[in-house]
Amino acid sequence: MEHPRRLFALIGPPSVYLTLFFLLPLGIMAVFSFRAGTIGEARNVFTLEHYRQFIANAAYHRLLWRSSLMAFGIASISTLLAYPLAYFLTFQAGERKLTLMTLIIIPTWTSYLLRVFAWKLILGTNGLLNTLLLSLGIIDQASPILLYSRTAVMVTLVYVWVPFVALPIFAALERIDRSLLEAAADLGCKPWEAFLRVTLPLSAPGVIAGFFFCLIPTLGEYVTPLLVGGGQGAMYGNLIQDQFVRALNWSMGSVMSLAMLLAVIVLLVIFSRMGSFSKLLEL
C-alpha cells in the first residue's frame, strides 16, 4: 500500500497541473473550434464551417509553412552557436564556468519587451548598424536596412533563445565521463574524432532539448514579428493573435490555434522516426 501513495505522492501534484493548465484549456480551445461565433446565440450552435474556411484558404497554409520553416531556421541557428558556448563552458572555463554562465544568463533577467526594442534601435534608421555603416563609408545615407523584415525577426528571436539553449547543452555536456574521453585519447583518437564520437553523442539529449525549446515556442512567436517584422516579417502566431483579438472570431482563432498544434505534433513525430540524434551520427 505504500508504494502506490508514494507514487501517486510523486505523480498527483504534476499531473493536477498538466490538465488545469494544458488539457483544461486545449479542451476549451477544442470546444470554441466548433463554436458558430462567441456572441449571442451562436455561442450554442456547432459547426465545422470554421474548419471548412481554413482547408480552404491557401493563404493560411503558407503562412503556416513559412513559419514552421523560419521557426526550423531559428532552432538551428540557435542551437549551432549555443552548443560552441556551452562546449566552452564546460571544457575550458574552467572555475570560471559558473561565473561566465551567470553573465549569459544575466540578459534574460531584463524584461524581454525591452531586448526586443533594444534591437528595434539597433536596426533601426539611426541605430547602432547604420551608424557603424556610415561611419565605415559602406552606405551614403542611413535606412532601416534590417528592420521590419524577416532577417530582423530571426536576428532578434536568436539573440533572445540562444541562452535557453545553451543551458540544457551545458548540462549535457557537464554529464559526460571525463574518463571516455581519455580512453578515447589513448586509443589514438584526435580530438576532433574523439568530439565526433564520444562528445557529441553523448550531449545529443541535451542538443535535442534545446532545439525544441525554442522550434516549439517560436512557432507561435507573435510579439517580436509585431515589433520588428512589420508586413515582410508577420508570422503565424500574429494572424493568430487578430483572430482573437482584432477580429474578435475566436471560432476560428482556435482551429488555427489547433492546426499550430498539429504542425508541432508532426515535427515531433518526424524527429522520432528518425531516431535519436546519436544513431544517426553512427551511420
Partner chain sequence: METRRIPSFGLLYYWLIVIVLFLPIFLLILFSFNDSTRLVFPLRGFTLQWYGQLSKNPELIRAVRTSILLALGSSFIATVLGTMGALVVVRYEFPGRNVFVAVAALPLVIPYIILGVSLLIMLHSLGVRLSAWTAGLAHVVISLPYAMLVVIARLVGFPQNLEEAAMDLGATYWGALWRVTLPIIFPALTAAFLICFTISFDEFAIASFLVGTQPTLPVYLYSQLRFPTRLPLVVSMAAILMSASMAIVLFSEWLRRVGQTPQPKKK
Given for the second form:
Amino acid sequence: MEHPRRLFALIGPPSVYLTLFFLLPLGIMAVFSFRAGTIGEARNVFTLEHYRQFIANAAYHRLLWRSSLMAFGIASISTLLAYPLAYFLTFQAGERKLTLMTLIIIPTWTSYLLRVFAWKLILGTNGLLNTLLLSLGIIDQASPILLYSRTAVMVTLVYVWVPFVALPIFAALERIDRSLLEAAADLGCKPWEAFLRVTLPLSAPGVIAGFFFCLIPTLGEYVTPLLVGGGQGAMYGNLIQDQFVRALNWSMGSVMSLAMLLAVIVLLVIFSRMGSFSKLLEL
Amino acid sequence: MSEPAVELRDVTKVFTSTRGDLAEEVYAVQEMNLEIAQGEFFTLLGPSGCGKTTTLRLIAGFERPTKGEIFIHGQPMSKVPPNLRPVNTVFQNYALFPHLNVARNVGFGLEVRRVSRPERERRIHEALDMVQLAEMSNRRPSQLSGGQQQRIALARALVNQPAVLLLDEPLGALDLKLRKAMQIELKQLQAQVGITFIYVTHDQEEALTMSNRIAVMNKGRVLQVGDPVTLYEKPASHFVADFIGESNFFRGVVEAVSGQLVEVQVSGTRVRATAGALPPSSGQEALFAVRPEKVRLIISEESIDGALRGVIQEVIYIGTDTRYIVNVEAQSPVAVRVQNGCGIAPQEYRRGDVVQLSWLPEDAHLLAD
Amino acid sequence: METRRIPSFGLLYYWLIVIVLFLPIFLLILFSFNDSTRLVFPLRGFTLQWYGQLSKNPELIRAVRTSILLALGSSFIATVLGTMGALVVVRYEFPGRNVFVAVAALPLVIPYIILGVSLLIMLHSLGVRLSAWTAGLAHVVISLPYAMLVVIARLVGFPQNLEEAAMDLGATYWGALWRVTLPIIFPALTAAFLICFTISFDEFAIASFLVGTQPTLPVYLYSQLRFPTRLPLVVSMAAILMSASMAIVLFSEWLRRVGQTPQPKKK
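Now that we've seen the form predicted on its own, could you pull up the form predicted together with its partner chain?
Everything in the complex follows now, all chains and molecules, and the chain you saw is the first one.
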C-alpha cells in the first residue's frame, strides 16, 4: 500500500455506512430469528421453534419451490427474449445503435409500480387484451383469468426484466472482435455455425450475468404478485411480507428471509464460479 | 562546485505486484547512486523497462524509495510529498488539464501556491511568451497540436521556477521532424533559464544531441555515466557500446599486455586494442568493440599485420556513406562505414572482394561483458 | 450499390419489443385523459379534470415533496460514498479490495425485501421511529452501487497522471482531487446523482416497510391503488411522473456521454 492514510480516508465512509446499514441489519435479523416473539418478554427468549416450524411446514416449501420455478422461468424467458434484441442492436443496428439502446432503457426508469399496475389495464377483464380479442372475434366472452394468475405475474416480470437482461448481453456482444467472425467465415463456417461456435460462446458471460441478475432479485419479488398475482400468483416474498405486515411474527419472517438470503448466496457463488463477476466489473 | 542539485544515494525501488495469491517482487531500480550538478542537462537513457521513468518518479515523489535516500539541494526528500518538492515535471503525454484553458493550466501551480493574481498573470504571460504561444492563452488543450501541447506543458512546469525540471520522454509523441526541432529548442531553453534538467528518453540520438551528461541504465542499474563523447568513444560495457550507436564486437584471447595496449588473438590473427578501465592478463578471454566508422578497409588478398581477413558480403549505399558487411571467420559479420567524402568513389569495393580490416588500437575498447 | 433494404427480422423484433415496453406507459397516459372513473375499455371522452384535481390533493403533494427530499438526500450521500468507493476501486490495490467490491455491489442483486425487513428489525430494536428518512438509509445502500459503477466507468478512462501533474505543481492529493479530478468527472457525478435520484424516487419495495406514517410517493400511490375512484387521479400523476423521469434519464444519458474523455483513435 503506497498511501494507507488516503486509502482509509476514502474507503472509510462507504465501508462504515455499508456495515452499519447493510451488513449489521442482516446480522441483527439473524439474531432475531432465534427469538420467541416480536414484542414483550418473548423477545428475550431463545428458541429454535421458528426454524423447526419452517422446516416442518410443507406449504412453505411448496411456495418456495414454486417461486423458484417461477423465477427460473422468468429469468430464462427474459434471457431468450433479450438475446435477439441485444444481437440486433450489436450487429444490425449500425450507427443508431446507442440511440436504439437508449430507447429500450427509457421505460425501465419510469415508475416500476405504475408500469406493473398498467398491466392490470392490459390483462384485466375489460382490459386491452380482452377488448382486442373480443373485437377480433377470437373469443366471445371477456376472460377474467388473464389477470390474477401465475401467468400474469410471469408476463409482467418478463416485461420488467427484458431490458435489464439485454444490457449485459449487449455489452458482451459489443466486445467481440469482428475479425473473429470474419476468421470463422474464412475458415469455412456458415453464418449460423459462426454464431454457434464463436458468437454464442464469447457472449456467454453476458448471458450468464443477465440471467442471474434477473433470477436472484426475482426470487424475492413481492410487489408484482401483490398487484397482478392475486392468491394464485403469490410468491415466497409475499409470505415474508405477510409475516412482517399482517402476522407480525418477525422472528418467523427473519427465518424465511435468512432462507432466501442463503439461496441468494448460493446462487451468487454459482454465478461467480462461472467466472462472470470479475469480467463484468471490467465493463 | 556547490552541492549537487540532485543526489541519489543507494536508492532501490521494489514493486510488489499481487496477481491472485502470487506476490512477485520486481526490482525497478537497484542501488542507484547519482549526483546531478546544478544547471546540468542530465539524461537517463535506456530501453523501456530499465527503470529510468521510475527513477524520475522517485525524484518527483510519486514513488517512495524502498531503500536509500534522495537529496535535492542537499535536503533529504523521503518525508517530502510531491507537492512540496522543488521540482516540476513535464509528463510523457503532457497531462494538461482538459477542463482548464491554457492560461489556467500554466497558472495552476501558482494558483495552488496562492501567488497573487497580478503576479500570476505576469508570470503566465512571461512563460507563454517564452514558448511562443501567448496568443493561445484562452484555448483548451484539446484545441492545440501535439507540439503546442508539449510547449504548454513545458511552460506550466517552468513558470514555477523549480530547482529541477523533470522531463519524461516529452518529445516521444511528436513526429520526427518536430522532435528534432524541439530538441534544439529545449537545449537552448535550458541554457537560457539555467535550471537543472533531468531528461528521460530511450532515444540515444536524442540523448547525445541534448545532454551534458548521460546515465545509461539497464535492468534497474546505472551502467555508465558520462558526457556524450566519453559514452560514444569509450563505452565501458557491452550494453553501452551496443545501445549507444553501433558497434562491432570481437571475442578473443589476450596474448600480451603492455600498459594500455593489449594484443588479442581473434580468429587466428593478432589484433590490438586498448585496455581502458580493466587491465586484463594474458590468456584471459576478452571482448572488445570497434565502431563501424573506425574500421579501415584495404583490398588485399595478403594478410596485413594486425588486420583481420574478411570477405565483403553486402554493399549498401546510403548517400553520405557506404556500408559494408564483411564476413570474418568465427566472428559475427562486421559492419564498416566508409564516408563518401572527397576522393573516394562510391562503391569502390564490391561484393566478394577479399579485404583486410584494421583499426587504431585506441578505437578498440575492451569491455566488461 | 444502392438497394432498398427490406426491414430485417431483427428490426421488426426490435420495434415489437419497444412497442411492448412503451405500451403500459402510453396506456396510463391515455387513461389519464379519459373522462371516466373506471379504467376500462372502451374509452369515454377527453378530459383534463384529473390533472386539475391533482393540485387539490394535499396528501399527494406532501408525498411528492417527501419523495423529492428523500431522493435528493439519499442520492447526494450515495453519490459521495459511491465516488469514494470508485476512487478506491480504480486507484488502489489492497487486501480486501474484492471483499469491498462484493459487499458494495451486493445490493444490486439482493432482493429488496431482505434489505427492507432487516433494516426494519434493526431500527425497531434500537427504538428508532420510522419515517421517510429511515427509508432513505436503505435507499443509499441500494443506489450506492449504481453511483459507484457510473463513476468507475468514468475513472477507468481517466489518465491518473493528471492528478500527479496537479501534485507536481504543488497541490496536495485532496487538492488535486478537488481541483482536477472532480471537475473533470463532474458530468459523470451528475449522471450518477440522477440515476440514484430516480432509483430512490421510484423505490417502493423497501420504503413500504420503512416509511412509517410518512408515505413517499410510491407508497402513497400504492395505497391509492386499492380505491378504484382514486385511480384516474393516480394515473394522471403517473403520466406526469413518467414524462419527468424520461426527461431526467435522457438528460443524464447525455451528460454521461459528453463527460467521457475523447479517446484517441486507435490505428
